[in-house]
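Here you get one chain, nothing else, as structure tokens; it is the form predicted on its own.
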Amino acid sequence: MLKAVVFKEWLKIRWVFIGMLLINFLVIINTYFNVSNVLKVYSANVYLVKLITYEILFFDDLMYIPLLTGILISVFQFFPEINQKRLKLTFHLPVQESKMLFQMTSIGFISLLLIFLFDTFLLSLVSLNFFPDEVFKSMIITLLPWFFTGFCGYFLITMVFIEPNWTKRVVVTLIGIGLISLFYSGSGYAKFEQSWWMFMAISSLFGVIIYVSAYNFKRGIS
């Protein structure tokens, strides 16, 4: 059964997780290109004064990405199933919904999670090549929130189209959106230091409420 759900989920989303992975290594490839171009012009003591004195974050083209490609590997991979009336049968299998639910989202979840560690590994490069590795801790530290927001789009955008209930869709999708800019309210580099784990907490929480929409949508609970 779970070599099934993993081939099916695969197939709905691989040409997603292709295209998304072609365009995070486009971005971090224009970010090499673009740090190499100002270093001819300037020194890279200069460069490097400059990033930190006005918090510019070399990297910061990356910034919505994540989101972005958590929200299309959900839509790629529920859609289909909520537009074709797939989920309610898939519900009624002889396995639990929270378990089947589980190795669904694991797929999008494990999918996420390979496109930004191969961003993590690219942009680790870059800034190893460029600069000292005090920038490279504190862009790996301000590049976590980002991640998460990626995470938490995909468990938010999932969950509206498991949730029956459109007030419910609502509600979350508000509540969802006024955490998710929290992810982005600070600027600057390692501004989230003392408070990552803050946004991996709600990026697990939504990862929870999501089988709570499931358990509704399967007892048709509105």
Contents of the next structure:
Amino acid sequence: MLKAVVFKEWLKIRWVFIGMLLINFLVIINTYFNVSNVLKVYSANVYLVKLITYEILFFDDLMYIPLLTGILISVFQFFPEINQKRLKLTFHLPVQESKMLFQMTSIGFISLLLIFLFDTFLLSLVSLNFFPDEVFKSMIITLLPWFFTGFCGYFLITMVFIEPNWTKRVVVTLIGIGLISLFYSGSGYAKFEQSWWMFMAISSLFGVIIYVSAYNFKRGIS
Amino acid sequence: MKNILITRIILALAVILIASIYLPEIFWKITKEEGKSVSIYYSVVKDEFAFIKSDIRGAKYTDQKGNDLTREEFEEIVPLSNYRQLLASGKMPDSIKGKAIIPKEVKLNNFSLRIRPEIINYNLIQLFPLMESQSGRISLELPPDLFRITDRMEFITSLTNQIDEKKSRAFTDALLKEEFQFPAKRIYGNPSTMKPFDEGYFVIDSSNKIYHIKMIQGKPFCVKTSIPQNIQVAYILVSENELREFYSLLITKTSEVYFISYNNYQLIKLPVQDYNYQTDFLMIRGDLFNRQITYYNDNEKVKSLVTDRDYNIVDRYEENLKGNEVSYASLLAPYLFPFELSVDKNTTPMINFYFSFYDLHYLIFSVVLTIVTIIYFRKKHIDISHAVIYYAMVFITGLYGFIAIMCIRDFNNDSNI
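Show the same protein again, this time as the form predicted in complex with its partner chain rather than the form predicted on its own.
Now the full complex is given, and it begins with the chain already shown.
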């Protein structure tokens, strides 16, 4: 059964996965050329001192891409389910709906994780190529909350699709927007240095809340 | 789905979390009052304080007795801070307190230092440019490399991103000769080229000794200072000033404030009391006659001390900035909200969860909301064993908990799952 679910989910998201992987790749390539071109015009020491003193994020083009990635993967994964009324059928299979939902969202979650690992790997190459290790470490901590928005965006949209009650959809959306906005607080490098793990814990709680919507869906509350 | 109860509680907690961040934020945004500020000066002419009180309507100049002054009158009683304007208008006195006033000397002795808690709590990337201190040039220039002090002192050439081994070895050896214990705990400097000269960095080694590091004609200058090892440094503000009376301002973790003097790094203690580096904005002004130390506590209280050049207190001033006026919003907030959560605050750039509890006034509203919740659950015929956790939630978290209940609304059938 698990194999079948994985295959079915992969069929739905494979093109958006590849597409978003490509978009993430292009944004990072753009970042690479931006830095490389700046270093062709300005002297490296002046740029680096400015980057540190004024906390210029050389990779800020990527800021909203993880969120967009999370949202689109969820749309491609769950919109067909709702639109073609397949989810009701899926939840009536002889597997508990929470288990089924866990398997389905795991596919989306792993896809996002792979894309974000790919981003981290590419940006690490850019950072380590041009800048000392300290910039790389600060970059990783700066990136983390942006990646969390990707996961939160994914769970939020999934919840909005699954939730049968419109009022609750609005409530969930408000909670989601409120939560996601927090991840964009502050400016500069590594401002989540002391708290990223708390934000990670909150993101994972968001992944749990989804089961309330699944439960409502199964019972057909609207 | 036996865990649906736990999941619902998590949903409720998420609502409480978001509500406790955004509701107070919206409340304070709606009830925001006009901003007022006061700048405190010391008049060497009248030997008393003088003020510029500003709000959205403009600035008001007064003396310590509260008499209104024109801008020109104010400038005349605070001549050293306004010497350029007074020179331009020909109103600069020839002498003050029997001392002849020479504009060059006034300029040399005037300085101003400011430290906000936000600067102290900053987490800048730990890479620093070490400028040439005696290049023979008029203006300072950035070096081609940045340094770090980990298990040795390393210079990384920015263009190649490679370590300059020769320079790194020279500085590491110079530090080892001074018994520096790697790695550095903190590095403080002023990496700006917009200053008259460069004094390099004050560095705390792993055994809490404070070193002075700079580069003189390409060679390392590393000195173990005489600053006691037991001083717990919170921040060092390096500020190069032509007066060359002090290298920097040192603030300890117990909120004591010192100058690190040019006299063999001897510490000069400033007579501040009740200053808190985590919350207060500190400003130090100096002129030919005095030093004025002013600190603002969260825009509520301001204290100002004036000392002579030997740091003996000459005069002091204290004011409650909010006066006796209490806004309706600040009276209402403790009744509405049990606590406030925010991810940022103005004393630090770091993002975290900052919790502030008002007082127990919220319990009045909380009890009312709990009663409403009980009635609501009764009407829905929800079993008391399931409902009691939600009652507790509303009682403890007040308005936030009630909003969470209203968001979830559906509590049925838990026992049948």
